[in-house]
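Below sits a lone chain in C-alpha cells, taken as the form predicted on its own.
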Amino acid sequence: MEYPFITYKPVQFGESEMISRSKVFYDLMDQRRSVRDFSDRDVPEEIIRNIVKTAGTAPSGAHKQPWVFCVIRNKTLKSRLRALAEEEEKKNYEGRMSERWIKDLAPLGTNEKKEFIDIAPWIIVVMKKSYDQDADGTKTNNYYVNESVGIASGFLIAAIHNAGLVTLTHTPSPMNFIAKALNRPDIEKPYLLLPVGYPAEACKVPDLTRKAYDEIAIYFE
C-alpha cells in the first residue's frame, strides 16, 4: 500500500542568520523562569490558542499525537481543582515524600498551597493517552506515549514563554482527580497542569543558576 507524500519546502537562512537567529531564540529561553505568583490580568484567547496549536506541532510516535489540551478558564473549575490538588499535596508533604525531597524543594519555595490554579487566567492541563478508540471502540495503539507528550509539553512551555507569558510546570502526585474533576474518558490520563498568565506585579524568582555547557553537552568528533 502506498501513501502520500509532499514535497517538503524548509524554512531556510544563511549561515550568519542562522547563527544570529539561534543566539536570539537561546537569549530569550534563558530569561523563561517557573512562576508561582500569577497576575489575574486576563489573556485573550487567541494568544492561547496560537500557543497549543503550536504543541500540537510537535513529533510523536508514528505520528500517533496522543495528547489533549484541556484548556480551562472557568472560575468554578479552578477553585475545584485547586482544591483537589492541594488535598493532594498536603498529603505528599506530610508523608508521601521523603526528607530529602523536601529539602531539595525548599529553594523553590513551593509548598502545598496552590494560589496559581485559582488566580492565572488559564489553566492548560496535558492528557496523554495510551490507547485510541474508533468509532467503534476498537482500541488503536499509541507509540512512545510518554516522550511524545513531553516532547508536546516542552514545545507548549516554549511558545508561553515566546508569547510574553509564565508558567509553572505542577505535577500533583497521583493526578487522577483531575481526570475526574474534567469529566475526562478513561483512555485520558493527566501528564501535566500549567497555570498560564502574566507574573504578579512583584513577583519574585529564587536565584538559580543553570548548568554550564560543558556539564550538559558531550562531544564525540
Second form
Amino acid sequence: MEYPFITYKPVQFGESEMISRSKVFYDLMDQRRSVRDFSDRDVPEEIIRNIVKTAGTAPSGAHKQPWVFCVIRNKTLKSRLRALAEEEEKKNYEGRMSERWIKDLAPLGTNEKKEFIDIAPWIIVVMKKSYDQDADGTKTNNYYVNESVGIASGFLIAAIHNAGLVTLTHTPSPMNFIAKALNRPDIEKPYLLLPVGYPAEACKVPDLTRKAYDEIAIYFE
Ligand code: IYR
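Please supply the coordinates for the form predicted together with 3-iodo-tyrosine (IYR), as a counterpart to the form predicted on its own shown previously.
Okay, now the whole complex, with that chain kicking things off.
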C-alpha cells in the first residue's frame, strides 16, 4: 500500500536570526517557574484553546496522538477534584511517601492542601491512552505512550508560559479518582493535572537555581 507524502516547507531563518531567536526563547523559558499561588482572575477561553492546540502538535509514537486534554472551568467540578486530591495527598504526606521524599520536597514548601485547584480559573487534566478503540470498538495499539504524553505536556507547559500564564505540574497520586470524577472511559488514564491562570499578587516561589550547563550537557566532538 502506498501512503501519500507531501513536500515539507520548513520554517527557516538566517543564522544570526537563529542565534537571536534561540537566545530569546531560552530567556523566556528560563523565567518559567512552577507556581502554587494562583489568582482567581479569569483567562479567556481562546488562550486556553491555543495552548491546548499547541500541546496537540507534539510528536507521538506512530503518530497515534495518545492524549486527551480535559479542560475544566466548572467550579463545582473543580471543588470536587480538589477534595479528592487532598484526600489522596493527605495519605501520601502522612505515610505513603518515604521520609527521604518528604525531605526532598521540603524546599518546595508543598503539602496536602491543594487550594489552587479551586482558585485557578482553568484546570487541564492530561489523559493518556495506552491503547485506543476504532469506531467499531476494536482495540488499536499506541506506542511510547509515556514519552509521547510527556512531550505533549512539555509543549503544553511551554505554551502556558509563552502566553504569560503560570501553571504547576501536579501529580496527585493515585490519580484514578480524576478519571472517575470526570466520567471518562477506562481507556483514558490521568497523567498530570495542571492548574492554569495568573499568579496571585505577591506570589512567592522557592529560591531555587538550575543546574549549570556543564552539568546537563556533555559534548562528544
Ligand atoms: N504529589 C504530591 C507530592 C509532590 C511530589 C513531587 I516529586 C513534587 O515535585 C511536588 C509534590 C503533591 O502534589 O503535593
